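A lone chain, given as structure tokens: the form predicted on its own.
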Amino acid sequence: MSSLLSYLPPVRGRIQENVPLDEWTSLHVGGCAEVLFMPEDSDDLIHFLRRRPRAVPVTVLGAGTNVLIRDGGIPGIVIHLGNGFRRIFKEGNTFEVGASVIATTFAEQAAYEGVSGFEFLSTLPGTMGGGICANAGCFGRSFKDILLEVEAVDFCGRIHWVPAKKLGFTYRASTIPKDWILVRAWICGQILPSPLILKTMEEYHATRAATQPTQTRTAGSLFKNPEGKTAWELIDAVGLRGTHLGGAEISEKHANFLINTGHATASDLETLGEKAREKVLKETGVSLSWEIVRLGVPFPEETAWEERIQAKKGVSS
């Protein structure tokens, strides 16, 4: 049987078989991607999605600072954007930014160019496309406070140009939809002296730092804080803070942070969090939802990819 490669449309950019994902992510496990892409611009991105076959799967990972790749790794095709995707333009105190800039990085940028209001950013360890995405925030800001348009591409290849009025953000969610890969997108702010740009900065890592586990193998917040409680509170009045499983661990700092204290299993680590999850369902009447997204599969799949693209050739998703 042919690999899935040999189905794959020639690129520009970097494509590989069968990569660990483990150092890819902030929790530093999973298994591998079947195979990973990373486009060199938006042309090698919108040239490969048009020719790939409708049978094989796509997944987006951006930084991996909110995810938990399963220990069966990712089948299928991974889509990585890289240094095409990482440049900032400026005008005024307006910014168009590629989608794979990491959130910290353009804040500060801003901050020393003297434009505020993404301040918040500089403690979101992401990308710019997975935050939009998840209408990432803290301190009281969120994605959609700053965002006016951005640019996708679909996994067909097709790009769209969307308003940040219709992508329908709520409280860490959007419906941008699944198969949009976000590639720019144009932000604003307001004009202010950068020292107080940057003493807000401070604070907010100052803050961050007394509060949260930030030097741990983590992933962010576990679940997303229901209407009208906060989920660290819900699993501290379980009697959950500090639990272990294998290498996982629910922050002593910060209940709502699962840890790899550094030999844990994706496995472990989202094994833990569903037992929180049903202990707080099952003690207070609360139905946790996860902000960390889990991507793959637990144990290695068999993907007969050659039968598949055969079964599915010129028939399009």
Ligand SMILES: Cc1cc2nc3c(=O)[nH]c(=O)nc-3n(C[C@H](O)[C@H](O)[C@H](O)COP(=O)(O)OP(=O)(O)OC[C@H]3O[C@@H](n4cnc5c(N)ncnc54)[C@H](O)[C@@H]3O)c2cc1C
Given for the second form:
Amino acid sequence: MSSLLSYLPPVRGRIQENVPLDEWTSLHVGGCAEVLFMPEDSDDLIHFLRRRPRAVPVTVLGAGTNVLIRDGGIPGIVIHLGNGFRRIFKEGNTFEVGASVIATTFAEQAAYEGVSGFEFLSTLPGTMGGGICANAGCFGRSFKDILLEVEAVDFCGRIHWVPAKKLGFTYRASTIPKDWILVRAWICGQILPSPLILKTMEEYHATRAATQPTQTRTAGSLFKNPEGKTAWELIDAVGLRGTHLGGAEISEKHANFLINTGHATASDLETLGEKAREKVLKETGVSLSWEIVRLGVPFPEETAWEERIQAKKGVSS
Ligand SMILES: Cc1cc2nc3c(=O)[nH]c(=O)nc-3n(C[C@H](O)[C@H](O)[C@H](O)COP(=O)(O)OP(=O)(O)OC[C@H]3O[C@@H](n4cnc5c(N)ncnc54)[C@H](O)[C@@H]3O)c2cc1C
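Return one more block: the form predicted together with the ligand, after the form predicted on its own shown previously.
Now the complete complex, all chains and molecules, led by this one.
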């Protein structure tokens, strides 16, 4: 059987097969990407997407700080935007930011350039692209408060420019289609002296360090807070703080953080998360929903790409 790579178009960026993804995520678990593609730039990405066989699924991976990749890895193509999507341009109090810029890096640069409004980003470890998709936020602010517009490329290689007000932002969610890859964003702040901005950032860091296990293998909040309640209080109320399963742990420090103590499998982490969800539902009647995005399959799969690709061609012709 030919490998998936042999069915894919030539690219200028890096493309590799069977890439272990555990080191690409903050939970440090998960199997391989069947194919991992890091486009050189937007043109490379668009060219690849327009020519890829439609039968092959595509998954986007940012900095991997909000995902749980299952032990069997991710079948098909995983796209990770690298250096070609890391540029920052400033004009007055507005920035054009590449989707793979790390939010903390952007917040620090904006602070030194005297633009405020992004202090909360200084404690978010993911990329701008990943954060916008989830409307990530903290300290009372989220991406919806600072975003003007995004540029995205869909999985068929079409480009979209969309103003922020059309992205359907709500708490930790947006209506950005699942088959879009954000490549750039335009963001707006307010001019303020750098020392004031840096002082707020320091306070945010101190608050985080005191209340959350940020220096561990985690992916941030396990569940979204349900309307009018907090997930950590519900998990605490059913006695699960500090619970272990294999190498997975519900943090002692913050009950809504799932931790890999060092030797967890993705299955340990997902099973413990699901057990917590079930217990909270049974004992409190509240149905929690995962904030961490689960990707991939529990066991490695071998796909007959030749047949799948031919079948899809048959359907569309
Ligand atoms: C210690 C810690 C603390 C955290 N605290 C918070 C917090 O306070 N608030 C909060 O909201 N989050 C928090 N998080 C979660 C996480 O940092 C954010 O959600 C972050 O914005 C995710 O970005 P990422 O690049 O890591 O995305 P990933 O984890 O790589 O991906 C997350 C999702 O976004 C999609 N995605 C990624 N990049 C793109 C793109 N360019 N285009 C389209 N889709 C894309 C992926 O397909 C996936 O579905 C925390 C995480 C950690 C580890």
